[in-house]
Each structure stands twice: as structure tokens, then as C-alpha cells.
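Only one chain is shown below, in C-alpha cells, and it's the form predicted on its own.
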Amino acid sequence: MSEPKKAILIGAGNRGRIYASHAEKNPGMLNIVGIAEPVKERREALARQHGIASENIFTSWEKLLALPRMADGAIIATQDTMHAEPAVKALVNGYHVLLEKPMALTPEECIRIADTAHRTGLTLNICHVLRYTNFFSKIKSILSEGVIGDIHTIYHAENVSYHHMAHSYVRGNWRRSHEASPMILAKCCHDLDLIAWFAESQPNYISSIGGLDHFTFKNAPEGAPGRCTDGCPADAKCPYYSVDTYLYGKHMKMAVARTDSTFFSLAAKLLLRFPGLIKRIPGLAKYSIWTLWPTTTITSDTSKKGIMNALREGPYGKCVYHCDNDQVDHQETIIKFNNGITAVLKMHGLAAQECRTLRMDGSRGTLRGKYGAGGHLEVQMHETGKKTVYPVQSDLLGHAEGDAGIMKNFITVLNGGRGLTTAQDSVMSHLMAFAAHEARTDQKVVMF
């Protein structure tokens, strides 16, 4: 049996932390044995985790690759605006390199880095992981097979919740466009990755519309202060009371009862419609607290105590109708490839369950398939109304069944192997989100 392949982490942040566990599971096939991470508290909890010897524990990607190389890989998973640099310098010393989306910020870094993998002869992997799902690897097959025929229009929707939407893009990371990316790129790269790979084909050109309206200080409830946990009037009814969001996972209870039917849907909907029930119940008071995705991103502490700290003194203690956000919470794109398909994507920020859905249809027939909870994919065919439904797996609140994939095509490639995907793949998508922005904020059609 071979030696585990061994691999380097470079920011222990959400994401990070989520691909670094996978060593953890598999540790016969990958060990994480250099970390760098600025926050004390991630740092420390990483490097118990995996066992990190002192010397390879680092505050900044700079001090760990000034080193000789100590692994095969390097898992890259930083803010946006610190990708370009770390994923260059590991690229040329010597490391495969995994690196979470988007690859920069720029057209200018985003060649580079391709440009720097190219001519190491050292493969990067851009963190596109819905490339890896069950559910887009059989449409990717539906169309190879030429099940429809020749495809002519593609209509993609992402579905963003209302909840992840202010999470993420209104209090959180990526609420600022010019300091992190704009949406088209922080959030759509992944879809505009999967309609260029379903089109095989280069665009032609791109134009696109959308705005923020809904986020902005016109629409706050009357009344409202600049923080919910300052004492709102509307907090009752607001869907983005961060206590509720944050100390009690309401918005996560919800998705789970709207779409599980399992014990655990149950439990949640008895919580949700008697919230004061485990409370009143000796011992169990504390299992009321969320624990999980999103709070463990706005803090470490996930006593009581310490989420209200955070809410308190943090971003996400914020209206969402007083943030300094300027994503845009709708935009649709309308791309037109170089082989005469034509593509539409749409991003929304107001969804009610988190999912992306999509329809295709070609010269023999159209397929329609929804990505998320309660997920399902079919194929109608023209001539004969004939229906095929394809069983797909759903992944209930995220796409860990991706990350896991992308994980397993890393070590694959660490082991001599060839990856899923390309740099040269992962820049096309990269470029189009790009050309969105541009089209959309000079409100001009861009010639690819």
C-alpha cells in the first residue's frame, strides 16, 4: 500500500476547513502537515486536528512557502482578494495546486496563474465543485450520449436564499464587490463553469442586467436601528433578525423540515413551531443554540455568550438594510457561444430554499432538472412525449458531495493521475463573469 499523498493549507477559514477535513476522514490517502492562518483560534484547532508539527505552523502563506517544499500539494483557500499570489509562488515551488474560487480577480491574475501552472507543468485545480456532483455529471453524460440531440438554448438559474444572500453578500466576506468580487464572479462562477462545459463552445458574446434593490436602506422597517440585537420593533417578523439566524439556525431549521422527511425534519419542525420547548426542558436548554453552518463563521465560540458577542460587535449583528453592501441581489446574463447555442443565467438573492434549477433544450428533446434539496433531473423527448427521470442524488443544505469529489480528483492527481478540469477550463468561466460585469455595469454588449 502507498504512502499518503501529503499537502500544505493555506487559510483555515469555512472553506478551508472543509476540504482539510477530508484528510481527516481518509488518512490513509492524504495528511495535511503545514498550515498557514492568521486567526489564532483556526490556526490552533487545524493544527491539533492533524497533528501539524510546530515548525509548519505559520500566521502567513509567505513564511510557510519560503520553505523548501514539504508536500505534494497545496490547498489554497484564502479570501478573494489573496488567491493570485500564494497559488503563483506554490505553483513554482513545486506544489500541485487546489484553489478555491475565484481563482483572482482579474483577467490579468486569473492568466497568470494559468499561465504559471502551464509552464511548471503542474496541474491547478479551480474549486468548481458542482463539476463533480452526481447531478451535473450525468447531464454532462445525458449530452455527450446525444440523448436531445443538438443542443440550442440553455437556461440556468441560481437560486440564492434570502438567508445566504445576507449572510454572505450583505453582512458577510462578500458584501463589497471591489473588495472581494462582484456576484457574477463570487457566486456564479460555478454556473457560468457548468454552461460553458455543457456548450463546448467559446462565447461569441455576453450582455447582461440587474441591479441592488432590495438590500438598500429604502426598504428598512420603520424604526429600525443600525443593529438587530439593539432592539428592533420589526425583529418579530423580520426573515433577517440575525438572532434568530445566527443563536437559534432558524433559517437552517426550516430548510431542513421544508425538504427532509426524515426524524430530524420532525424535530425541526417542533422546534420551529415551539421554540420555547427544549428551553423549559432541564438539561437540554443548551441543544437550542445553532451550532453549525453559518454560525461557526462568525465565531468560535458557539456558547450563547458568544454568539451575542459576535452579533454585537460584528457584521453580522447589522440590518441588512443599513450594511455598506453593493452586490447586486438580481442579474440575469445572456450569453451567445461561438457554435450558435445560447445561454441564460439568472441570480437571485430572494429565493426561498437555496437550489439551482435549469432546462435544455435540443433537437430531440428538453431536459429539466433541479440542483439541491428534493432534486430531480428528466428528459422528455419530442417525438414520442416519452419522459425519463434519472435518480440524483441531493445534497440537503450545501454540495458536500462536491467538495468530496474534488478532494478525491486532487489526490488522484497527486498520486500522477489527470484531474476532472484544466486551468485553461477554469479561466474561460472565469473571463465570462468578467465580460458580465463589464456588460452590466457599462451596459453595453462585450465582445468576447
Ligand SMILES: NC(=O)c1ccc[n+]([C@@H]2O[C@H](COP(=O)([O-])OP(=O)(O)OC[C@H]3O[C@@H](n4cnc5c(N)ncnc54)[C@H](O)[C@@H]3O)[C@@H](O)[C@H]2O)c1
Given for the second form:
Amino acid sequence: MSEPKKAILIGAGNRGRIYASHAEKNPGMLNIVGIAEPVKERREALARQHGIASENIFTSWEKLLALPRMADGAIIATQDTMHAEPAVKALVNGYHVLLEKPMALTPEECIRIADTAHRTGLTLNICHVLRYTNFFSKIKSILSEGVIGDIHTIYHAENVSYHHMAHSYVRGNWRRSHEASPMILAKCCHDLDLIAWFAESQPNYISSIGGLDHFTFKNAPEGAPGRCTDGCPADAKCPYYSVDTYLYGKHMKMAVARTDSTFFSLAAKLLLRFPGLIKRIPGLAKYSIWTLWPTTTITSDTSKKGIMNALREGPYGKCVYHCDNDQVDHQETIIKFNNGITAVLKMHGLAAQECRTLRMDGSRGTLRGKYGAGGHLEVQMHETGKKTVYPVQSDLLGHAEGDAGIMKNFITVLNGGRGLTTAQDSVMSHLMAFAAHEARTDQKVVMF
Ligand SMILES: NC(=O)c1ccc[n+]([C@@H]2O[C@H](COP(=O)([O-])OP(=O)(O)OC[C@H]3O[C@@H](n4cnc5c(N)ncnc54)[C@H](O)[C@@H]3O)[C@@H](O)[C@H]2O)c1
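Just the form predicted on its own so far, so send over the form predicted together with this ligand.
After this comes the whole thing, all chains and molecules, with the earlier chain placed first.
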């Protein structure tokens, strides 16, 4: 058996830790041997878990990448604005790169990174994790086998749940389109990547409409203060009441309750029905506080006091109608591909449940699917009316199986194999997102 490959990790936040955990579970295949992360607790915890030598632990990517190459690959999971520079530097230093999406914030930067990969002969994989899920790869194989004939139309919806929208795009890191990246790039470059993958063609022209209409001041309940913790008269009825969301994990429990009837679903239903239940069971009271995502994003102190402090002082305690957000909360994009296929991408942030839904109509059949908890995938043939239902996995968190899939793919690349996607494919999905953004903001059709 070959020796495990080595990787460095740049950015040990939510995503970086997910990728690193794959190495931790598969030490015979991949070892994390260097880290750059400014937040002390994250840096130290990850270095400890992976046994990283003290001389390979850094507070910033510049210091790590100033050293000669120490591993086969670099995993770059910093925030959107900090992708291009470390990616180019890592490639120039001789690392194969796994880079979080979006690749970069301008078309020119995306092309620069892909060109650097091409010039250095190294692999650049962008974390379009959905391609690696069973659900979307099954769709790809159904299309490739010609089951539904020639496809002419694609309808794809990215239904962002109301609480995910509020957390990430109203209160959180992605609320300002210029400081992070526009919603269509931040949230939908995955969807555009899938659409182009299914269409197997390049876009000809793109148009897009949308806006920010719900999460604005005009929709604030009467008398609502700037922060939920300041005594809001609407707190009992507001789905965005931050104490319910972060301290008690109400909306995550509701999402878990909607999953297939597993032990966790049942437990979540009980907790929602009898919120005081757990507090009365000796030894379990501490679990009445939610200590998983999204609470882990807002504070590393997940005690009641720590969470309430974060809500009183940080952005996640703000009323969703009093934030400085400017991301759209709904947007429709229409794409005409060179091979004639037309596609509609619908994105909105008011879904009861986080999921992607899609439909494709071909000359011989129609494919319909839902990706998310309680998902399904079916094909109905025109001639016989026969339906085939394909078994699909329910994935509450969106793409856990895709996260593992992309890591397996990256390890294949580090071992000299071919990856599933190319840097050029990823550049295309990003160019489509920039075009859709331009089409919406300038109210025009963008030709490719
Ligand atoms: N592929 C996906 O499906 C998916 C899903 C969610 C987020 N993302 C993307 O992943 C990226 C990271 O998101 P996240 O939620 O993990 O964010 P995060 O803020 O939790 O993590 C980013 C980390 O980078 C660290 N960092 C900041 N400056 C640094 C520097 N100079 N050197 C090294 N590290 C530095 C931060 O301290 C932080 O720990 C974002 O670009 C986001 O858009 C991708």
C-alpha cells in the first residue's frame, strides 16, 4: 500500500475543519502536516488533533506559503475574499490545490488562478461538492445513458431555508455582497456548475431578475428593537427570533424532525413538543442548549452565558429587519446554452426546508427530483408512463456525502489520478454567476 499523502490546511473554520476531519478519519490516506489559522483556539485544536509539528503551525497563510513546499496538496478554506492570493501562491509553490468556492470575486481572478494551475501542470479542484453526491451523480448517469432522451429544458431551484438565509445572508458573513460575494455566486455557483454539467454545453446568453424584498426595515414588526435580546414584542411569533435559533436550536430541531423517521427525528420531535423535558432529566439539562451549527459559528463558548453574550454583542443577535444586509432574497436566472438547452435557476431564501428541487424534460421522459431531507428522484417515460423511482439519501446538512466525496477525489488527484472536475469547468460556473449578477443589476441580457 502507498504511503499516506500529505496536505496543508489554510483556514480552520467550518469548512476547513470538515475537510480536515476526513484526513483524521482516514490517516492511512491523508495526513494534515501544516496549518495556517489566525484564531488561536481553532489553530491549536486542529494542530493537536492532527499532531502537527510546532514549526508547521502558523497564524496566516503568507507565513506558511513563504516556506518551501512541505506537502503534496493544499486545502484552502478561507473566506471568499481570501481565495485568489493563497491559491495562486500555493500552485506556484508546487501544491495541488483544493480551493473553496467561490474561486475568486472577479472573472479575471478566476481565470488567473486557473491559468496558474494550467501553467504549473498542477491540479486545481474547486469545492463543488454537489457533483460528488450520489444524488447528482445519479442524475448525471441517467442523462448520459440517454434514459430521458435529448433534454431541452432544465428547471433547478435552490430553496434556501428561512433560517439559513437569516443566519448566513442577513446577519452573517455573507450579508454584504461586496464584502463577501453576490448571492448568485456565493450560494448558486454550485447550482450553475450542475446545470452546465447536465447541459454539457457552454452558455450562449444569460438574463436574471431579483431583489431584496423581505429582509428589510419596512417589514420589521411594530416596535421591534434593533436586537432580539432587547425585548421584542414579536419574539414569540417571529421565526427569526435569535434566542430560539441559537440558544435552543429550534429551527435545526425542526429541520431534524422533518428527516426520515430515525431516532434523531423522534428525539427532535419530542424536544419541540415538550421543550422543558430534557431540563428535568438529571444529567441531561445541559443538552437543552444547542451546541451544534449554527451556534458554533457565532461563539466558541457554547454555554448559555456564552451564547447570550454573542447575541447581545455580535451580529447574530440583530433583528433580521434591522441588519446592514444587501444580498438578494430571491433571484431567477435564465440561461440559453449553445446546444439549444434552456435552463431556469430559481434561488430564494424563504423555504420551509433547505432543499434543491429540479425537473428536466427530454424527448423520451421527464426527470424530477428533490435533494435534501426526505429527498426523491424519479423518471417517468413518455411512451409507457412507467415511473422509476431511484433510492436517494436524505442529507440534512446539505452535502455531507459530497464533502467526503470531494476529499476522496482530492486524494485520488494527490496519488496521480484524474479528478472529476477541471479548473475550466469551475471557471465556467463562476463566469455564469458573474454574468447573472451583471444581468440583474444592469437589467440586461449578457451575451457570452
Ligand atoms: N463548498 C461548499 O459547499 C461551501 C459551503 C459553505 C461555505 N463555503 C465556502 O467556504 C469558505 C469558508 O467558509 P467557512 O464557513 O468555513 O468560513 P469560516 O469563517 O468559518 O472559516 C474561514 C477561516 O479562515 C481563517 N482565516 C482568516 N484569515 C486567515 C489567514 N490570513 N490565513 C489563514 N486562515 C485565515 C478564519 O480565521 C476562519 O477560521 C468560504 O469561502 C465559503 O463561501 C463553501
